[in-house]
Amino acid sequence: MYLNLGLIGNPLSHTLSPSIHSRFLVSAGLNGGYACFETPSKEQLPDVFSLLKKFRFRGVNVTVPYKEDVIRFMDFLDPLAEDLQAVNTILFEDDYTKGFNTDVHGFAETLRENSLDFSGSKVLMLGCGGAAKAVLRCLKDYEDIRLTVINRDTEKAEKILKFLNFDNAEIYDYNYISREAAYDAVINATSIGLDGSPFINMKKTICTKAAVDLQYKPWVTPFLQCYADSGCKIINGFSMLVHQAHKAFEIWTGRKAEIDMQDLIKLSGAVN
């Protein structure tokens, strides 16, 4: 049996998911492939889903900007995807589709790998869209966390935090960065710097414990470069990518593929 797997999103030229899932298929002893469906507009999603069903795809991942738009194509939602109203993994059965969110698992595993516990910590998060929902859902599990969220659209951030019942967060726009402040952790959930441009000036924002970026290219991202000499841990988004993919693979196949992180880093050419 040949497993058709894939990815929906836009843009997809940067994605490492095909390399990661190809390694998982080999590790699990399964015959299959992983295709990218770059979808320029959400109006094309019906055609994409028709194609996926026609060629009997077993599962697909969903990345920006469609994690909310694909929900209307789901017959069922896993409880976590329902809570977040965000789907990044889809399972196709013969007579139904089911949406899952494995981003929460991916971020939680990243923190676990790096022995990070944010209980009682002062945390700053930049951005409140895309994968930020998954990050916020993880952060909710830490007791007495003191969270500050920076977002261009403060009303949007307020709505998302209210939706997730995250009541104890402070919300500001980017003018807040001009103040001097210290945090145990700073998390970047924005796309700033993804095009190679410099990150915003973070000199007045001190990070003492860990700087965490959801981006993973280049290996030391523009955001992480801000804290490269600060003495805190710097962690990019590659581990989150791998672990959310690993969970998705298990949902599709019922098997847990081996994770050899160093092998995946080398295979993906992620370090430059």
Ligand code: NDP
The other form holds:
Amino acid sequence: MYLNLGLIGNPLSHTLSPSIHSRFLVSAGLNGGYACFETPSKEQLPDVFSLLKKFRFRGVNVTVPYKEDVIRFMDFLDPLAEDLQAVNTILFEDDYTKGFNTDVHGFAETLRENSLDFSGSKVLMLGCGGAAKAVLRCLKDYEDIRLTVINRDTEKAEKILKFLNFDNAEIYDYNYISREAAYDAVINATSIGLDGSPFINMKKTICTKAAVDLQYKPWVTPFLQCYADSGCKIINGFSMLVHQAHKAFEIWTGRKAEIDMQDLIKLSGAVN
Ligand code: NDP
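Just the form predicted alone so far, so send over the form predicted together with the ligand.
Full assembly next; the chain just shown is listed first.
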């Protein structure tokens, strides 16, 4: 049987998901392919779903900006996707569709791989968009975490934190970064720098244990460059990408693909 897998989002020109899933298919001994459906507007989503059903796709991932828009096409939601109201993995069965969120697993695995435990820690998160929801869902599990969130749109950050019942976080805009402060960890969940622009000046924000970025290109991202010589651990988003993909693959196939991180890094050309 040929397994049709894919990705919906926009833009998709730089995605590494096809390379990662092709490797997973080979390692699991399955015959299949992973196609990209770049979808410029949400008005095109009904056509994309008709096509996916017509060609009997088994599963698709969903990326920016449709993680919320695809929910209306789901017959069922996994509890985590329901909690976050964000779907990044869709399973097609013969008579229903089910939405999952594997970004939370991806971020949790990144923290586990790096032996990071934020219990009792002072953590700063920059950005509060879609991906930040998955980060917040993970951070919520740490006891006595002291979280500060910085976002341009502070009202949006307030709404997201309230929605996730994260009620003990402080929220500020970027003026806060001009004050001196020290954190155990600083997490970048913004898209700043994706277009090649430099990261904001982080000189006054000291990070003692780990700087974690959700971005992974270049390998040492503009945000991680701010902490490259600081002595703290620097971690990019590649591991999160691989682990969310791994969980999605398991949902679609019932099999755990082998993760050879070094091979995937090489294959993806992620190291510049
Ligand atoms: P969203 O568009 O939902 O959110 C973008 C965030 O970046 C918002 O908080 C936004 O602030 C902020 N932002 C954007 N531009 C600026 C700017 N110029 N100055 C200050 N803040 C800015 O995107 P996602 O949350 O989905 O993605 C965020 C990042 O995470 C991206 O870099 C994405 O590639 C990465 N990601 C990585 C994954 C992985 O597996 N490694 C998975 C998912 C995402 P505001 O709300 O004020 O507009």
